[in-house]
Structure formats: C-alpha cells, structure tokens
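In the block that follows, a single chain appears as structure tokens, in the form predicted on its own.
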Amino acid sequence: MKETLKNSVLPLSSISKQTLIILVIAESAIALLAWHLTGNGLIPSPLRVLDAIIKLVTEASFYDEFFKSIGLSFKGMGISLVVAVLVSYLSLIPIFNPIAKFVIKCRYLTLTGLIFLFTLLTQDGSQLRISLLLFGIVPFFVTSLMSIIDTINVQEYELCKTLRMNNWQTLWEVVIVGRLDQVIEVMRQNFAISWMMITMVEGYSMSEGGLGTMLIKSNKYLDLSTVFAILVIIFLIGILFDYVLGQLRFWLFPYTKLQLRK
C-alpha cells in the first residue's frame, strides 16, 4: 500500500488499474465536496443539478433536442473526416500542397466575423450550422493528419521503392493503409472539438433546436440548475463517445494496444 501511494506521486511511474479507479473516485468526491462547499445561492449545488438532470431526462422534449445535437455532430464529423482526409492525402501531390497549408492556417480565423458571410452563402439554418461546424473542425483535422504524415519514416518510402512500387502504390500502402489506425485516433480527438462546438453552432440558428438552444434559453432566464444539468449531460456524453471511439480503434486494430505504455 505504501509503495502504491509512493508510485502515485512519482513521475513516469506505473500504477494498477484498481489504484487508478480508487484515485478517480477519491478525486471526484473531493471535487464534488469542493463544489458543494464553495457554492452559494446563485451557483446551484450538486444535488440541485442532479434534480435538474432527472427532470430533464424524464421529459420527452429533451430527447428531441438531444438527438438533433447528436445527428448534427455525427453529420459534421462525417463530412469533416472525408474533406480532411482528401485534403491531407492530396497534400502529398505538390500542386495541392499550398491548398492544404492554407486550410491549416484557417484554424486561426475566428467564426465571429464570418457568420454574416456564411449566412449569405447558405440557404437555411441547417446548412448554416453544418458550414460553421465544418469550418471549425476541418483545419484542426487536417493539421493532425498532416502531422502524422510528416512523422512517417523515410525508410518506409524507400522500402516501397525497393519493392518496385510506383508513387501511387506507395501512397496507398504507407500513408493510407499504414496509418489508418491513427486516422481513427485523430477522429476521436477531434470529436471533442466537434462536440464542444455544438452548443455554439446551435446558438447561431436557434430555430433548428438542439441542446445548444436549450442551454441558451435556460441561461437567458437564469435557470442555472438547468444550465449546469445540460452541461453535465454534454460532458458525460462526450466522455462516452470518447471511450467508444477509443475501443473501436482497439477492436479494428488490436496491435495498437502494444503501442501503449503500460
């Protein structure tokens, strides 16, 4: 026990899964206690938030808004994945490389000044939401994918040349097939960006509904218990999808478990 406690505070040390679970439970309990003690009349206590969550999940209208947000997120992630993968792979063709570089730099642009432009270019609120979501996700997606491509060892390309593969075959074997597991990992990481942006994007077109619309309306009327309840639900759903995507990678590519540091 003493050795376990010592390892838990030492850098680069390993602990058992049981010890990790105990630490998570203990630190979560401390965080909830601190929240309860530091809260005041304006900030709802954990119990009030829990009551608001129970009330929300028992309302049929909540699930309508919930699935709207889920659908928007999945649609945005699907389109972003296709666009980002195409841009990243085409970046290996010199004529398309400047386009990929420009897409990466677009991550420094803010949506605030571009909403009017997107409003003019789209036909309805649904298209506006998707456009804003894509603009927010794709540059980060492309950045992550191109960083993976840049770290490929030159020896892998040379090996393909010794096997008499042409450039297109090398691209397929080394970059596309050889790094497919990392594409799923990038998708898992960038899903967090997509899910985080959902409420903001839905706030720009409230007529389409969604959790973001519920959040903004509750915040407008200072219904902070509901606001915190929605935030907790969004947080938990995000953790769930993160776990599912991580397990999907292990299921499709079991060898990736060997790359993890124990």
The other form holds:
Amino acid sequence: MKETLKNSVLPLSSISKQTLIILVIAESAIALLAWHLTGNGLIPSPLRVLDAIIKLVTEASFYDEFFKSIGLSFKGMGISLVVAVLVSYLSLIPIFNPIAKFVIKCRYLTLTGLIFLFTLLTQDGSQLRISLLLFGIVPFFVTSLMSIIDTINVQEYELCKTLRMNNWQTLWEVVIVGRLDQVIEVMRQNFAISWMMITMVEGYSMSEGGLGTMLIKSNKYLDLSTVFAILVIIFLIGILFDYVLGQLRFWLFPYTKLQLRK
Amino acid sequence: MAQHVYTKDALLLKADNICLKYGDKQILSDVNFEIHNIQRPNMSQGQVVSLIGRSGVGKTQLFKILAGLIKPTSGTVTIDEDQHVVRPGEVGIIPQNYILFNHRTIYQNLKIGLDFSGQKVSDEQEKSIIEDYASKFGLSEHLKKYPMQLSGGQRQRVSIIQQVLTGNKFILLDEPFSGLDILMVDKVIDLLIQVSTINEFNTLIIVSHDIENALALSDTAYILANKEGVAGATVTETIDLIQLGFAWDRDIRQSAHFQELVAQIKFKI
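Please could you give me the other form, the form predicted together with its partner chain, since above is the form predicted on its own?
In what comes next, the whole complex appears, and the chain from above leads the way.
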C-alpha cells in the first residue's frame, strides 16, 4: 500500500491497472464534490445537471438533434480524413508539396471571417455545415499527418532502396502501410477538434438543428443546466469515441501495443 | 598461424578516388580500395573486408556511398564483373540499429526480401526458403513476432537474412559488434562466417571501430584515418590478413601475434 502510494507520485513509475482505476474514481469523486460545493450559484450543481440530462434524454426531440450532430460528425470526419490523407501523401510528390504546406497554414484562418463566402458558395444549410467543417478540420488533420511523415527515420527509406523498391513501392510500404496505425491515432486526437467545430458550425446554420444549435439556444435563455447537460453528453461521447478508436487501433495493428510505455 | 591455399582473381568491387565534401568540410579524401574474388579449393569462400576507423571519421558516409545511397563529390564505386557504377539496391545494408519494418512480422519482413529478389517462386517455395533460413539462424520460433519483440541480436540476424534473401552478394554492415556482449560477438562472428560461405561471391564489408573483432573475421582490412596535412579521411593502410596467416581462423583472437597487430592498429587510427 505504502509502495503504491509512493509510486503514484513518483515520475515515470509504473502502477497497476487496478491502482489506476482507483485513482481515476477517487479524483473524479473529488472533482464532483468540489463542483457540488462550489456550484448552485452561476454554475449549476452536479445534481441539477443530472436532472437536466435525464430530462433531455427522455425528450424525443433530443435524439433528432443528437443524431444530426453524430451524423454530421461522422460525415465531416470521414470526408476530412480522406482529403487530409490524400493531401498528406501527395505532399511527398514535390509538385503537390506547396499545396500541403498551404493547407497547414490554413489553421490560422478563422471560420467566422469566411462564413459569408461559404454561404454564397454552398446551396443549402447542410452543405454549408459540411464545407465549414471540412475547412476547419482538414488543416489540423494534415498538420498531424505531415508531422508523422516528417519524423519517419530516413533509414527506413534507405532500407527500401536496398531492397530494390522503387519510389512508389517505398511510399506504399513506409508511409502508407507503415503509418496506417498512426492515421487512426490522428483521427482519435483530432476528434475533439471536430466536435468543437461541429457545435460551432451548427451555430452558424441554426435552421438545420443539432447539439450546437441546442447549446446556443440554451445559452441565450440562460438555461445553464441544459448547457452543462449537453456538454456532459458531448464529453461522454468523446470518451467513448476515444476508447473505441484506441481499441480499434490495437485490434487492427497489434504491434502498436508493443510501443506503449508499460 | 595456418597458411591457406587460395587465389584472388576477378575484381568484385572498386572504390576509386572517393571524395566527399559537405560545404567547406572535407569528409573523405581519395579513398581507394579493391575487393577481389577469393577462391579456395573445394569450398565456397566469400570475401570479408573491414573498413576500420575511429568514430566520426566518416565511416558511415563511406558506407552509404558504397551502397549507392549517396553520391560522392567525386570518384566512383564500381561493382561486379562488368564493373558498373553501383546503384541503390545492389548492395545490401545492415545499419547499426537494425532497421526493419516494425508493422510487419518477422516472416513478412523476410518475405519482402524474397519478393524483391527478382526470383519467381511459389508461395510454398517461399515459405520453405524462409523457414529454412530461420531454422539455420535460430529464428524459427520468432517468425510470427514483430521486430519490437526481438532482442538486438535477433533483429540483426533478421536484417542479415532479409538482405541475403534479396540476392544481394554485397552486404555492408555498420558496426555489427556495437553494444553486444562477448558471447553475442562470438555468435555474430559465426553468423557472418556462415553468410560469407553460403555463396562464392558473397562479400561482407564491415565498417567498424572494433579493431579486434573486425580483424578476426576479415580476410582484408583497410584502415580509414586522417593523414597529416590532408583534409578528410582516407585509406592509410591495407592489411592482408590471409598473407599474415590470420584469416579464416576461428580462434585467432587468442594468438599473441594477432593481438600485437591489434595493438599496432590502435595507434594508427
């Protein structure tokens, strides 16, 4: 017990899975207690938020909004991933490299400044949302993917050359197949950004509904319990998605487990 | 010191006035050496050549030039009977950190070597060749594992077999004894002797700062060092270990004469 406590505060020490679970539960309980004690003013208490969650999930209209956001999320993530992967892989062909570099720099462009342009360019609210979402997510995806490609050890390319692979075979073996597991990791890490974007773009086109629209409406009427309830639901979806993608990565690419610090 | 019957005939590899310069810094200067085919009666005797030099002298750069991975500032490396300029893929390399494809199992890593060898073999033949090599080199039980599950010595063996399976006659090894304990060094020496005698034309080029082990394994050694007044490293001495009676002797490291030679070379690099 003493040893476990000591290890819990020692940098780079290993703890058992059971100890980790205990730590997570204990720290969550402390956080909830602190929230409960400091809440009930401007910030609603955990019990009020729980009530709001129960109320939300028992309303049929909530599921319409919920699945609209989930649908938009999957559609946006899926298309963004395909575009980002293509841009990143093509960046290794010199003629396409400046395009990839430009896409990365698009991280600094704010969506708010481009909404009018996108409204003119798209035909309806749904298209507007997807376009804004792609414009928001793709630069972050490409940045992460390019940093993976940039850190590939040059000796891997040299190995391919000595094995008589041509440049296309090397690209396939080292960059595409060899880093496929990391594409899932990029997706997992950037899922949070995509959710942030989804609630934002839903706010830009409120007639289409979704959790983002619900958030803006609830904020407008100072219904903070509902705002927190929606945030908790989004948070839980994020945790679930994180877990599912993490497991999917281990299942599809078992060797990735070997690289983890025990 | 046993004297062996042998002949040296065809020129297999020639490094001709290799110079390498990065900006103003001269790394290599007029590096010249040749490797000839050694023939011994009733056996397939490959060639084992060492390039010995201290750390930072430019060995790894020369290693990459010999493999055709980087172009020298001037000079050429030519190989085979027709003495054509070396192209990437004609010389296998075993880097110091034994790079393998971490996303593939050991079996798949070896299969890649065979797939790019240019030989047309059926899946069954491929399986049998890989299993045969794995058994010879003590890797049978590791074929389903990933590279990260193997020790350094095991990864080194996989790297070597991978290159042998591509059909490369020339294999360059960068510091093959680095970080290995004394028992492992003996095993690596046995393994390299085994590889060098698989085929008459197999030629191992060992780039190392480990004088004793490199010499114990080689038939010829070239000392790569800086000459006074010359910028960049060059070959300062050629040691014909066959003529000295030190080649092809498994226990040569126990010989006092051999140890004298090792001590002399220490002062020359």
